[in-house]
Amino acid sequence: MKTRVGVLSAGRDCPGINSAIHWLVNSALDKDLVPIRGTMFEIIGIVDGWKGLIEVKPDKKESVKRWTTRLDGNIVRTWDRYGGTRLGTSLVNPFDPKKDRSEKVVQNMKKLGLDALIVIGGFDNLGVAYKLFREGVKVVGIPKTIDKDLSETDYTLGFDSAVNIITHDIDRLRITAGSHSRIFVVETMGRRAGWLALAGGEASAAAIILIPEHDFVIDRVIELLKMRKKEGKRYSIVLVSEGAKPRGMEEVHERRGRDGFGNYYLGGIGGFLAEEIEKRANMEVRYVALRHLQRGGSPTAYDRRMGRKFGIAAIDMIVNEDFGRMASLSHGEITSVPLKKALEKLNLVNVEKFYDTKDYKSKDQLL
């Protein structure tokens, strides 16, 4: 017997997804596994994520090709060191109200004689998983998204990775920071979530977070960093998520649009803070957008390890036919969980709890 397994990653990249899949590999294809589950594995690689279920024709071998590889442990070797995805991924979204490819991807699979399919992605293309799942495709997700957005998992594939660039880069722009006496804004990720800025400044020692779940109020940025200048601080570094905004406004968005799952395309808010504090307080502001940087690089030992724990886990919940369910960590502990309840809510900071309305930045006080 063996079960035909497809395995894509969709929406944005991040590192650790390699990992994953470089680990689901080596655990489906062990042999010494086989009498124990009673089934052999074949892995099939889907290139571009959905993209490539909905471009792929089957019945034409150049296409299959193109747009499927199999993969082994020879291919996916070195994989688990590498950032990004050497799959490919893409923005396209199967159930996009302006063209539904839906049905399309569900007679593909079929066609590639695909028996079940593992998406590593965020909460938009796990929200697709489940919707398959729903049309009775057998699918099992793992959390992908340095946001850290999604519910009932406590960490998402390229988070740790994503902070730890932002703490390098800061300490960067701090040289520059301190050698002409300037205020640096550093605009993150984070469009509804604020985990990234929140974790990436207390790694950093940001003198100021801006978080969306928060609206920040501009007049008491600039009270806050005059207090420091005040206070004898040669520089000051306010790190603000992409989705923040001051009260009373809405977010900023880029001049491109939405994406397939109509979010606006958010970036600016950093440069729009940066003049206001200048025109406002006299001060000399710089603006930097870690933007894309933040996906890139090698994933840390963290990443490694916990894409290994995620892409065996999705292959034994595939063993067990636990379908329709999504890898998670909870509390120290490998498991899994519905896809529904996890796409219930999105995972967003507890302002109560974490953060200082005050002095917008990490509450760390146990009083």
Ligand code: F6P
Contents of the next structure:
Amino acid sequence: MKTRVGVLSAGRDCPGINSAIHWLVNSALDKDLVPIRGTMFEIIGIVDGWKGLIEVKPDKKESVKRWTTRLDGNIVRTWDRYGGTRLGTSLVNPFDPKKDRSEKVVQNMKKLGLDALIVIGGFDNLGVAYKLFREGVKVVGIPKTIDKDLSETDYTLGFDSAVNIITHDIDRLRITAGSHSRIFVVETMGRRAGWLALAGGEASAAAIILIPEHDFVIDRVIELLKMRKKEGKRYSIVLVSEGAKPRGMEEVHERRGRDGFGNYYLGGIGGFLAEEIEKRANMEVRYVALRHLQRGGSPTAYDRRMGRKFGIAAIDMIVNEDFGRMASLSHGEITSVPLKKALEKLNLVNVEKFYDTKDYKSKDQLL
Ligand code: F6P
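Would you generate the structure of this protein in the form predicted in complex with this ligand, following the form predicted on its own above?
Zooming out: every chain and molecule, the one shown earlier first.
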């Protein structure tokens, strides 16, 4: 018996995706496991996420070659150490209300002979996976997003690499900030979740951390900065998440339009805040948005390990016929959870537990 499994990465790229693919292919093609599993596997990589499953013409050889690729140990041998996604990705939504192409996905999967599908995605694209599951497609999910905003898992691929990038970039900024006695406002990604800013701020000891889950007051930010100056601190780093906003204001969207899932593009709050501080406090401020640098580079050791664990778990879930579920890290152990549960709500920072709303930093005390 042979089981043909498709794998795709959908939505934004991040470090760790290639590691997951590397390890799921190696696990699936492990000959020693065939007698235990009772099946052999064939892994078909789908190019550019859902777009590949929509565009492919299964009866045309050239098109199949363009949109799919048969993966083996040799092809994915070095993938675990590279960031991004070697399969490519897109923001195409098969359930786009303006043009629903989900039926095409189901039909093309059938025509390609795919028995099951592994979807490496965040909230929106695991949402697509769940809808397809409800239509009878055998799917399993692997969580990935630097935002770490998926519920029912303690980890999503890419987060640790992004936190490391923020930390190292702030180390660089400290040098010039200190030399000039300047304030630096640094903007992180993270969409509606403050995890990236909070963890990046903790790791880099930022003076002030502003997150979307708690609206801040600009004058309080200035007060805190002045206090630091009085204490003799030459410079300050203010880390602001792209989704954070001053009390009474809307989020800042520098880029117009929405993505395939109807989400606005966030970004620009850092620039706004830097200007306001300069205007109101007569302090010298510079602004840096880390933007896509946070998704670049190679995966950290942790992302490689988690890619390995989630990748292998995805194959085990298929063997166990645990469809409609997502690989998950829970209290240090790898497990799987129903996609339905993971998609009930976004995993946002619990302000009461983790955030100091007076001094705009993480709450570190035990009490
Ligand atoms: O969801 C990941 C993420 O990097 C968000 O933090 C950010 O808001 C968004 O994607 C950026 O999207 P794009 O790559 O389309 O500009």
